[in-house]
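Next up: just one chain, as structure tokens, the form predicted alone.
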Amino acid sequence: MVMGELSQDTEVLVIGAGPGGYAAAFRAADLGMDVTMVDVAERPGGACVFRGCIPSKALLFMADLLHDTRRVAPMGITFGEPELDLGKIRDWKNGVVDQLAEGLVTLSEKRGIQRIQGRAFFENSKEVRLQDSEVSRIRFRHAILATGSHPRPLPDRPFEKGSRIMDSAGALELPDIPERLLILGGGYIALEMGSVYAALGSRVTVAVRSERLLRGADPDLAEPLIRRLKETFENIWFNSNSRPRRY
């Protein structure tokens, strides 16, 4: 978009339209405030909807179906090896994402929230200027920062499309199904992606710097999942930055 010369005022300015930003905008609008939400993307949803939770959960649903066909073999029910059409899988996953994103657009419109695509920079404590937007400046009474996070690349090795080294967003695009896959990190996104690729046929190894997986979760709650992952993944390595210990 071409930078415009328009300026406007709002009571509450929300910068970022991910699950933190749109939830804050919805609440403020429900309380009767005039709300403007600014994000670099055209639709609300942020990393969760477009590059994280939602596409990974959609693929996990598919992975569970594949696991179910294999788990019933001891019961006397045997299925042949599945034929994978990655193009159709990607289209289905993207359809789920689009449906939820459009739902957030509808919820924003029903609340009278103004959505502006662009990147905001603070000029002072009451005003931001916008880049790549039809609106040039916004004056606000209150501002909420919900700009989210992004994956940290390896030193001197940026994430590039088509590269063998991917971030989680690149992995969610399912460029192909590698024979072997190394996942660095033991958080929920890492384990979700590992589970998906393992279900699709990859031999998955997970390496973490800590002593256990899912450090933010209660160990008793995480243990049933970890037992299953020991059967799903080829290897799980702990203390990978010092003296690795295999799980």
Ligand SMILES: Cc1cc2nc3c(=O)[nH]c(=O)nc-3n(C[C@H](O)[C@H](O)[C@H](O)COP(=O)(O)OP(=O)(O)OC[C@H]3O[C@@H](n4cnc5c(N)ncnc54)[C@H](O)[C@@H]3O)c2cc1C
Given for the second form:
Amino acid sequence: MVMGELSQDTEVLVIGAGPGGYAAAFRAADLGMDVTMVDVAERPGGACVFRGCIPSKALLFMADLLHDTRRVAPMGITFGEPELDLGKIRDWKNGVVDQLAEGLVTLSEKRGIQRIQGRAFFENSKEVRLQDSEVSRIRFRHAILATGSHPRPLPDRPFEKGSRIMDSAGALELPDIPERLLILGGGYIALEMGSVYAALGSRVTVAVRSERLLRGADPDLAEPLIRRLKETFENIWFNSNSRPRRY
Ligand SMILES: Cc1cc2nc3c(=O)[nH]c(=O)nc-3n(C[C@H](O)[C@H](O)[C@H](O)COP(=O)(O)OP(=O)(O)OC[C@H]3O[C@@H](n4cnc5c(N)ncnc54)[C@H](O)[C@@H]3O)c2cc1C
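For comparison with the form predicted alone, provide the form predicted together with this ligand.
All chains and molecules follow, beginning with the one already shown.
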């Protein structure tokens, strides 16, 4: 991490160090270019490593283990109810995230990529200004924008820490295990979060605006999962912004 320099030059400036940004930075560095990667976060990884793919897959792995212990009951093997230590689950999940983020730090360093923490704002077509950073300005020859996306809050209901309304990042923090949880949306992120909380003991209802879950997925592939989710969730409400239909 660069500290103390106020202004610097780079051939390729990558803004955002998520999977889009770090992949581009690695490629540019591998092609011999001088690369600087800026992110608000201290380490590369973006939403995927810190608030998305990695923590959700770690928790899904755990949810699947819990599911398997129940699935073997018809085979004559019965486990007692699991004792859940939420603090330890969080620590384990954060450890997985940490390992991946450190791996990306090493891969960046091996390629000689300069990493700078800060929020970038374009001043003009050749220069960015950085906020909350030890470096105030970077002049660049080429810039790659990989700043990702954000969950959209409900109108007039911001996602706030401690609030009962969470986005996926808040849900992945596992603040507690609510007795009942309503999930709005039927995409893979909604279903992953629902599966995790259901495995941990919440009664989960999923409400979707459309007539089916996983609208972007091949129906033949989605069907077996949906069959299982109908058993996992307490309710799935389709057409929930018009006339609800319960399954
Ligand atoms: C719960 C969940 C589970 C997911 N699971 C999967 C999965 O299993 N498989 C999969 O392929 N995808 C998954 N995704 C999607 C995946 O996380 C995103 O597609 C991916 O992170 C997008 O990468 P990105 O680089 O475009 O953006 P991001 O990962 O969002 O990275 C953007 C980065 O830009 C930084 N940034 C933004 N503005 C500025 C600025 N002005 N200056 C400096 N830095 C800035 C941000 O801090 C951030 O680090 C999941 C997402 C979620 C939320």
